[in-house]
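Only one chain is given next, in C-alpha cells, and it is the form predicted on its own.
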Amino acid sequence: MAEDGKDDSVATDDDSDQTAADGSLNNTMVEEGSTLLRRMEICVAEAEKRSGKNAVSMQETFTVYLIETRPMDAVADGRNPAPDSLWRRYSEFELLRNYLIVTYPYIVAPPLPEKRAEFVWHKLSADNMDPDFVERRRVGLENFLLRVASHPVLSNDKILYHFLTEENGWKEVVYETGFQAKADSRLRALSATFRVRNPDKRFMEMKHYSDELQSHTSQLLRARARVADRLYGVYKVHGNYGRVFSEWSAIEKEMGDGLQSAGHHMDAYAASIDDILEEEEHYADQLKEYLSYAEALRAVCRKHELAQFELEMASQDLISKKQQREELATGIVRTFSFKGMTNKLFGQEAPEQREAKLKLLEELITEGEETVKEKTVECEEHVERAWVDMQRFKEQKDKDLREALINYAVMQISMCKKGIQVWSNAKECFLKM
C-alpha cells in the first residue's frame, strides 16, 4: 500500500486528487491515466563486470548494468538527445521491486530475472558471470523496467522515477518511505498458518490456477531442456558425417570434390545448433518470467487472505467484548467459563468494580468497531483493485504466451527447412559425382 505522508508528486498538479491503496497516491507523479513509458525511452543498455569491496569488506566480483533514459517528446521532435544514463546492480533491481511489492499489495508485480540459471540443458552454463546468461539478465531486466513503466498504477510511483534518473541518494529515499519494517511484518504474517472462514470463492480460483500455471509452466520448460540436450547431440554426430566425407574425398578422384563439399555443409549444420539453441534459450525465458508470474499471482491472493483473516479475526474479538459487557451488566453467563464459576462460588464482584469493567469494555468496543471498520475498508479495496489488476494480467499473459509460444513454433520450422536445405545441398552435391 502506498504509504501516507510521502513527498508531493514529481510532476503533477498539486491539487490532484489522486488515491492508492490507503487512500492517498503521494508517492506518484503525472497525471492520471498516464504511464511513464508514454513519457519517457527506457533502456538496459549494457551490462559491465566489476570489482569491489562488499559489505564486510571482502573482494568480490560482480555485474553492474547500465540504464538509459530520453525523455519521449525529445525523441518525438527528432532533437534525440544523449540518453541520461546511469549503473545499477541486479540487487538495486530487487529493492525496487521489493519496495513495489510491499507499497502495492494489490498488485501482479512483474518478475525479475532469474539470479542463476535454472532448467537449463547440461552444455549450457549455469555459471551467473557467464556471458551469454549476462547478456539475456540483460534483456530480462529491460523487460522488468517496461513492465513497470508501462502499468498504469506502479508506472506512476516516484522512487521508481528515483531508480531511473538519481544515481545516488535513491536508497536512502526508498527506506524513508519505512516500507522495510512493513516488509518484514507482512512476512512474518503471510509465513503464518491461518485458515480464512469466508474466502473470496474467485481469489481461491485465482489462487488455484496460479499452482496449475506455474506446474505446467515448469513442466514445458523441462521438457524444453531434455529436448534441447538430445537435439544438440544429434547435431553434433552430423559432424562425423562431415568428418567422413572429408576423409573419404582424399582417396576418390571422380567423386572426390561432391564428397568433399557435402561434408563442408554437414559441418556447417553441425556448428550451427549453437547459435540454434541460444536463440531458443530467449523463449525459455519467457516461460520462466511466467513460471515467476504465477508466483506473484499466488502473492496476491495470499495477502487478500491475509486481509480477510484479520478482518475476521477483528469481528470475532469485537463479539466477544460484546459479550463479556452484556453479562457483566446482566450478571447472566451465557457461556461456561472460569468467570462464570468463580462468581458462583465467591458471588458477584462489588459494583464499583463492574462499572470500571463496564467502561474498559465500552472503550474497547468503541475501539473493535473502528478496527473493525478499518479493516473491512481495507479488505473490499484489496479485492476490488486486486481483481482490476488480475483481469489486466490476465490479458497480458493471453498475449504474450500466445506470441511466445507461435514465435517458437516458427523458429523450429525454420530449423526444420535449414536441416532440410542441408541435405539437399549434400543431395545435389552427390549428384555433381
The other form holds:
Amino acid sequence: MAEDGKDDSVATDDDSDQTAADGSLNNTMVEEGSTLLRRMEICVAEAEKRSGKNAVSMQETFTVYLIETRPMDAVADGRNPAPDSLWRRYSEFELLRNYLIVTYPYIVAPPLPEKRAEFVWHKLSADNMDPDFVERRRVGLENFLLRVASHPVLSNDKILYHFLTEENGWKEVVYETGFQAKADSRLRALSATFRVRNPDKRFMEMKHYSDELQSHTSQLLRARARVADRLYGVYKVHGNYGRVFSEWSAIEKEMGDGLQSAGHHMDAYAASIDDILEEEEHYADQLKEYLSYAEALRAVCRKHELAQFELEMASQDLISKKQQREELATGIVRTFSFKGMTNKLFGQEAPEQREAKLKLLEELITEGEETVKEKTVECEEHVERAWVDMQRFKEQKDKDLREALINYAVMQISMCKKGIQVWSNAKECFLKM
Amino acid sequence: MSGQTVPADFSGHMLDLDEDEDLDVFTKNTSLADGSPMPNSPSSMVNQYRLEEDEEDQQGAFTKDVFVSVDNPESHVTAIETFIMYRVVTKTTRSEFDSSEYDVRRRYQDFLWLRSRLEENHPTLIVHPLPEKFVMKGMVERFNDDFIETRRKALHRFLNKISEHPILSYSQHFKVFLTAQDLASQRKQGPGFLSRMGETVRAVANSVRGLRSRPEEFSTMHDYMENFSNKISSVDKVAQRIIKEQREYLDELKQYSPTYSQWAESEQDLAEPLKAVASCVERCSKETEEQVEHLSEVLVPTLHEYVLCAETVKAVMRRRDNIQAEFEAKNEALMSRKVDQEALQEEVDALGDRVELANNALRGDWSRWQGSLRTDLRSAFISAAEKNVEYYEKCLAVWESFLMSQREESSEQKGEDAS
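Having seen the form predicted on its own, I'd like the form predicted in complex with its partner chain now, please.
The complete assembly is shown below, putting the previous chain first.
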C-alpha cells in the first residue's frame, strides 16, 4: 500500500490544482459523504522506545507509535490481509494537527492526548516514559486519528492520507504546503478580539460556552483527582489489617483461622484499588479530550473574530479612500485632514498632480473593493462552514459525554460489586472466629 | 478535680496516677473486705471458687438477673467545679436487693471508686476497664458531646460486664453503687488510703526478691497477653487510621459533586445526566458518612476497650505473681530460721492458701474473659463487615438507578427518532 500510495500521490497531485483556496479537495468525495474511515481501517497498535540524535545532535529517548491501516473492503470480505504500517512520533501528530488547524480554520479540530500528564493524583506517574501513560497516549492518538478520519471535511485531506500511508518524506510534504505562513499570528488574533465591532452573536455565545466548558471540565478533573487520591489511601490502609490479622492469628487457637483468612481478604481489598483507579483514568481521559476540544472550539470563534475584524478594517479603509477621492474631486473637505489644511494654506496642487493622485486613488479603490469582496466571502464562508461544524460538534459532544458518564457509572458499579464480595467474604471469615 | 478533700476521692485519684496500680490493691486479709456473706475457712472458699468455675463451663449457668443501664448525662454545677452526672437505672429480681428497681445519679469518680474497690477485693479477677480519664491527643474537651456519649456508652458496658460476672456482680460495693442515693457517705467507709499505702510498701518489699518460678499455665498466659496486647493495639490503630482516611475521602467527595451540577448549568441536553451524576455522588457521600459513623461507634470502642482490658489482665497477672512471691519469701524465711517457727508456719500456710485462691480465681476468670473477648471482637468485626456490605449495596443501587434512567432516556430518544 505504501508504494501504491506513492503512485496515488502522483495522481492526486494533479487534483491539487483543483483545491480551493483553503486547501480542501473540491472533489466528489465530500459529496458522496464517505469518509476515509469507511474505506480504511486505522489503528495505533503499539508503542516503542527509540533513541536517536535530535536537532542539536544530542542523544534523546522518545516513543514511536505504530499506525496500522487496512482497506475496509478487504476486511469486509473477510480476506484479512496483513496491515500496512508505519511509525510516527508524537511531534509528527502535532505537526499534522497544526496543519489541519491552519488549513481548516472553520473546523473544531479533534485534540491530541495531553503532552504532559495533568490532574495527576499522587500515585499516578507524571512521567512521560511511564508505561501506563504511554498506553493511555496510544489510545488517545488512535482516538485522534479515528475522529479525523471520520470527519466529513477533514477526512478528505491529502496530507492526512499521506500521514497514514507514507512514513518517509511526509514532513517535507507538509512544510511544502506552506501552511505555516498562513497561520494567524497570535497578536493579530488577540487584537481582533478586542477591536472587532460586529461579530456574529452566535459565535460570541459559542466562545462564552467554550470558556465555560473549559472551566467546568478542569474543575471536575481536579476534584476527581483529589477524590481518587483519598480513596487510594482508604483502600491501602486496609492492607494493614491484613498484616496485623495474620500476625494475630498466630497466637490464637479458635480465632486463628478466621482471622488469617479475613486478613487475606483485607489484602485483596487493598490491592483492588490499583485496577479500579487505572480504569477511572480512561474516564478522566474522555473528559480531558473535551477540555482540549473547548480550546479548539474557541479557536474557531477567534478565527471568526479575526475574519470579521479584517472585513471591518477593509471596509473602513475603502470608505476612507472613497472619501479622499470625493474630496479630491470636489475640492470640498468634509473632514479635517492635514493635507487639506496645507492645501488651504499653501494653495492647491497643480491639476496634473491632482489627476495623478486621483488615478492612484481609483486604483486603490478598485483594489479595496476587491479586497472587501474577498474578505466578505471569506467571512461568510467561515461563518457558514463553522456553524455547520459547531452543530456537528455539539451533537458529538453531547453523545460522547453522556456515554462517558454512563461508563463512569458502570465503573462505580463494578467497584461496588467488588466491595460487596470482599466484605461478604470477610464476614464469613469473622463468623468462623 | 482539685479542691476535693474527701479522702475517698483523693485515693481514687491516686489510683489513677500510680503506674503500678496493682501493687497497692491486694489485702493481707483473705476474707472479702466488703463484708459480703462468705465462708471463713480458706478451704471452703477454695471450694466456692471451684464450684463457680464449673458453673461457668456450662454456658448459661450464670443467668443474668441484674440489668443496668447508663443514660441521661447532665451537667452538674457546684461552686467548686462542673461535672457530668449520669443516670444509672437498675432492674433486678435478686433477693439481696431490697427493691426491684433503682434510679440513681453517678459521676465518673463514682465509677472509679467502684472499680478500685472491686479490684482491691478481687485482686486476681479481671475487672472490666473504665473509659480513660482524658483523651490526650486531639485535646477533646471534657464536655464535648461526642466525648460524653462515648464515655456514657463505655460506662454502660462497664456496669453490664460487672453485672454479668458470676462473682463481681455479688459484690457489696456493686450493690451500694447501684442503690445508694447518697454514695459519698458510703464511700468514706472501708480501708483508708493510709492503710493501703502501708500494704503497698510491704508488698514491694516482699516482691523485690522476685518470683522463683511461674507455673507453666501462667507463663503461657503471660506470653499470650504480651502478644495479644501488641496486636489489639495495632488493630485499634489501624481502625482509627481508616476512619481518618475515610473522613478525608468524604471531604473531597463533598467538593466533587458540585462540579457536576455547576457544569450542568451551562449545558442543555447534557444537563440532565450531569445533574443525575451529581445527585449520585451526593447520595454516595451520605452513605460514606454513615459508614464512618458506624465504624467509630461500634468497632473502635470495642477494640479500644480490649486494649485497656489487655492492660488490666497484665496487671492481674502481675498481682498473682506478687502473691506467689510473697508466699515464697515467707516460706524461705521459715525454712532458714528456727525462730518463731510456729507463728511463721501459720503465716506461711495462710499465704499458701492465698496463692491457691488467687490462682483459682484467675484461672476461672481467664477462660471466662477469653470467651467474652472472642464474642465481643467477633461480633464487632462481623458488624463492621456487614455495614461495609450494606454500604456498597446502597451505592450500587444508586448508580444502577442512574443507568436505568439513562437507558430510558435513550430508548425514548430512539422512539422519537423512529417516529
